[in-house]
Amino acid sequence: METRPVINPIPPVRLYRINAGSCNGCDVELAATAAVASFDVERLGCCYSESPAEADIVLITGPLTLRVKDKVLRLHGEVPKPKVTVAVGVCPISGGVFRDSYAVAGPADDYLPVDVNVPGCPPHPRAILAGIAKAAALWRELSGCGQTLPEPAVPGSYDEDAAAPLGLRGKMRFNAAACVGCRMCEHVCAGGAIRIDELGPGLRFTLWHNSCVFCGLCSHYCPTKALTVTDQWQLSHFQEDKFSLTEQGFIPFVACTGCGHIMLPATPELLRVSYRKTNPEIERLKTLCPECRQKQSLGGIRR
């Protein structure tokens, strides 16, 4: 009787999770990638491992706290090479809302090599899957096994063109033409992701997506809605792109038509908030600085 050779299946890429002091928000989303069929990592040819010594990819959640730092570094060191490390959520990437805490040692990449970042607070399971897909492809390349990613069980489940879930808060979008430079967004940003700098001819706005917690406070308090929340959920990226993942814009100063004083422009969005409708008088006053506007509107009499 002829016997057929046994063909060994492709061994799965093994994942090991390390909690570096998280609030468990990202861990709950990671649980979905292990227990919920529509987000299962098995579609990527991966499985979870209970031992770091048997793992290929390390998933780190939470800011790296002083209390667990040594344990995290020890567990990470037990994972054999080649290994790929994924920072899940903004906390291990930048510290998130805990960045200035006395109990936080700092971003994970200050102490160990990170290869893939998945920003969010927490990231959607599909965003985590996209990050794991990048990590698995990188590990297969480093290990030289030549394997390719299997087709996902549900097409479009983690690729960038997949539709966003209803009500998802994704990356922020900035419209410089609507900004009045009030700096309210910088003041209320929970993750310290927004910075506004004065650069000679105007203001430069910068938002770091790797610090943004997608809370939407900046959009909520922006008087002209220069900041809006999008449903773009797919922000996973390789480590080399960590500091280039930004939203930027420039708000130029304008000269007062009365005295030539440099000032911020009165945007159409601001006028719509302030007045029901404009008229020639308002259009004339909007090009004047506060002092000239006061003189014009009060007939030269100062209060």
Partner chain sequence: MIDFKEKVSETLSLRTGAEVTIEWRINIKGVMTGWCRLREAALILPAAEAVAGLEGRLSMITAYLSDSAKQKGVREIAFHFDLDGTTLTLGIELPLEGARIPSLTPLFRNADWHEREFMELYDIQVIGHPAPRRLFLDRSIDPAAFERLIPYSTFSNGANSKALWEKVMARSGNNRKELQ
The other form holds:
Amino acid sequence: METRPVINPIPPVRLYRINAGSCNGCDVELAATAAVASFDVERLGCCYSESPAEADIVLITGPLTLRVKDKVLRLHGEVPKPKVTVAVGVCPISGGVFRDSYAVAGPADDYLPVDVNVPGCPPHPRAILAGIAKAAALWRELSGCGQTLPEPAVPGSYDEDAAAPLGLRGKMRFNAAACVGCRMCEHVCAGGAIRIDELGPGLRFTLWHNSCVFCGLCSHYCPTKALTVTDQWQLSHFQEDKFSLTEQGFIPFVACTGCGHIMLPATPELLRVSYRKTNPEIERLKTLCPECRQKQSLGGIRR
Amino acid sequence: MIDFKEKVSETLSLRTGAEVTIEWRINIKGVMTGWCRLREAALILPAAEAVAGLEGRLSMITAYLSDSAKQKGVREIAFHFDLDGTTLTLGIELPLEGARIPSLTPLFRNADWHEREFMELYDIQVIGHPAPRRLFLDRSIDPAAFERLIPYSTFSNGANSKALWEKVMARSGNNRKELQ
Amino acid sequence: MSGTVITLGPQQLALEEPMYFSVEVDGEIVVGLDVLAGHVHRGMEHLVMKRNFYQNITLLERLCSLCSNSHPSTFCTAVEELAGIRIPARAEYLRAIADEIKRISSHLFNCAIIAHIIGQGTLFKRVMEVREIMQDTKESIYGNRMDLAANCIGGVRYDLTPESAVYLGKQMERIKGPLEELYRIYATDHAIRTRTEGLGVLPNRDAINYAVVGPVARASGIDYDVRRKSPYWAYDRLRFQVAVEQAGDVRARAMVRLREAREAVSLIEQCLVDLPPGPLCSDTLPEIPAGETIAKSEAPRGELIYYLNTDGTDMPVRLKWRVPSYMNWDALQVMLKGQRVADIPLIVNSIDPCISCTDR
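Structure of the form predicted in complex with the partner chain, please, following the form predicted alone?
Expanding to the full complex; the earlier chain stays at the top.
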């Protein structure tokens, strides 16, 4: 049997994991990147290290509880410079659903420098690999080991353009034209990821993907499906983009054709949900504010 | 079924020396739960002895402080026991200030963690606990964490959320075309 | 002479989560133990009182990823019980399917860890690859490999289309062989038997005294399973055997889990055959009246119990839950006493402890 000589001149980039009080979801997925062939970090030229002193990249999970804070900072401090830190999952990035608890000290970047964020809850192993690939490239640059990344054994295993696994719950998409401003999405969001502000001529919708846990409950309860789940799940990014990873939309107020008062428009989606099919009468009524509608109705419908 | 219910209330009445009424509820699956409020907090020890005598298992202890109870100047604890699939909940009231109850650890060894936990979350003292020290809370957190915490209005505008959202809005607040 | 106290952390205990043990040793032998918990304490029982019922569905799913579905489903059951909602028959089956899928994944993860600790690297990878069948299944049907987002108040928010039902059936066919193979390996492989048999024994009498639950209890001869004792969802119409072993050692606990994984496949297959048509959810936005109630389920690690107290508003007055792991830590006192220090990780992992569940 012919054996090919192993050519691997580049020493592996060593990864060290720190659990900062996580639900173990990200940690179990990190275990998959050590044990499952199709997600193996070795394809990125990386390996796991059991000792912080012998690591190059730190992977941190969990919201950073008060109880682990000092231990986490000590371990992080033991990793020699130049080190690159990856926040895995929304917990270390923003606190996720645990933000503002009395027992939580994070987000992690309040206490230690974070370089790469991998949103998700938990992120798909391939999203984690994409984040690690970014971190490894940055570490090679910082440490002067400027070699290029070895070709992955299976192309696309961490490639950001690789096809999404079928039906994966990715980031949310907002369609302002369908929104009726009921705020149900904001009400049901456990991560506090949605904010709706009244801004002069309308409502501004903002969803911060770094606080979203991808549960899709907002879409489930949205009466007009202005919010939908997409299959975009490759969201790893450098720290500088942390706060701009948002989905935004603007719902302009319209003036009532009866009295001129400003109001939220009745969207086609709402009319479809309410009446299934529209007719000229509904089309006319939808331009009126509730008060004018009531007046018109009491006055009888003119045909 | 009737025998079982009678046996439980009789045993409890006998041990506590007081007439004990249990409200039994049966759900659509035929699973039964029993609900009973003890007249005095001190009766929890003999009542727990009765449950132990029925080969019951301590399932959970819930200390809680509702607004309505607070207005009456009391706090509550619910002791949940398992009787081979039937959950029996014994409730007691304690004073808001200086609440003390006996430890159930001599009867149910697994009361240990439950008692340690509610001692750190609420202002309740457990008499006779073998090791009344903290279970989960970090030293930096004040005792009776669930009682001394900030009200909801402050909470929902939590310092962390507020600071983070300010940064989000500063980065992506008004720089989109449709907003201009 | 005893008296040396050593502190063991997640690395020495081979745990994925931060948990610390203070172990009293006499030479190489364990004589005493203190469990130092709280590192994953996120104040969740306080958070749930500051969030509404809908937010709590998602928040509770983040309690622990290995049994993530058990929490929202049992919480929703408590809310439904209070509001007098009967969930549609189809939802009862879909909830059972989601829980059983999670049970197989969870049990396989523990089996993998056991292999890892014993030093069977190839077997560890093999179990993790088998588990990937379940990860793929979760991803395809629910959209995430860990958190299913399957539940809502009044039922479920996912459906099995005819195509996805066929897919799920095929995945069950795919995993049957590997599950049989793993059962056989853990039952008969000489190296595994040598390391697990007679190790960390919890005799039946102690199991009762320490009030342990789940596979830990069943491996010590306690025939208790919430699905049987207090049926819920579709479990009153499904046929299954409660896996009980008598030896009470590390091996018996692994055998119980592997038998339960096989049983879970049968439960899912029954659900697919019996799955009734109809709606998924009975009432989208129900009023939740004031009251108190209990809901229970058999999570992968055993009995899970929720207590819900409400006042007619949309936030709980109190929501308290006790996870199975909470009951099982103390029994390590019995299992570890007289055992070698080197065996601590294996014995600790044999209770399949969940730290994020315990600490909340």
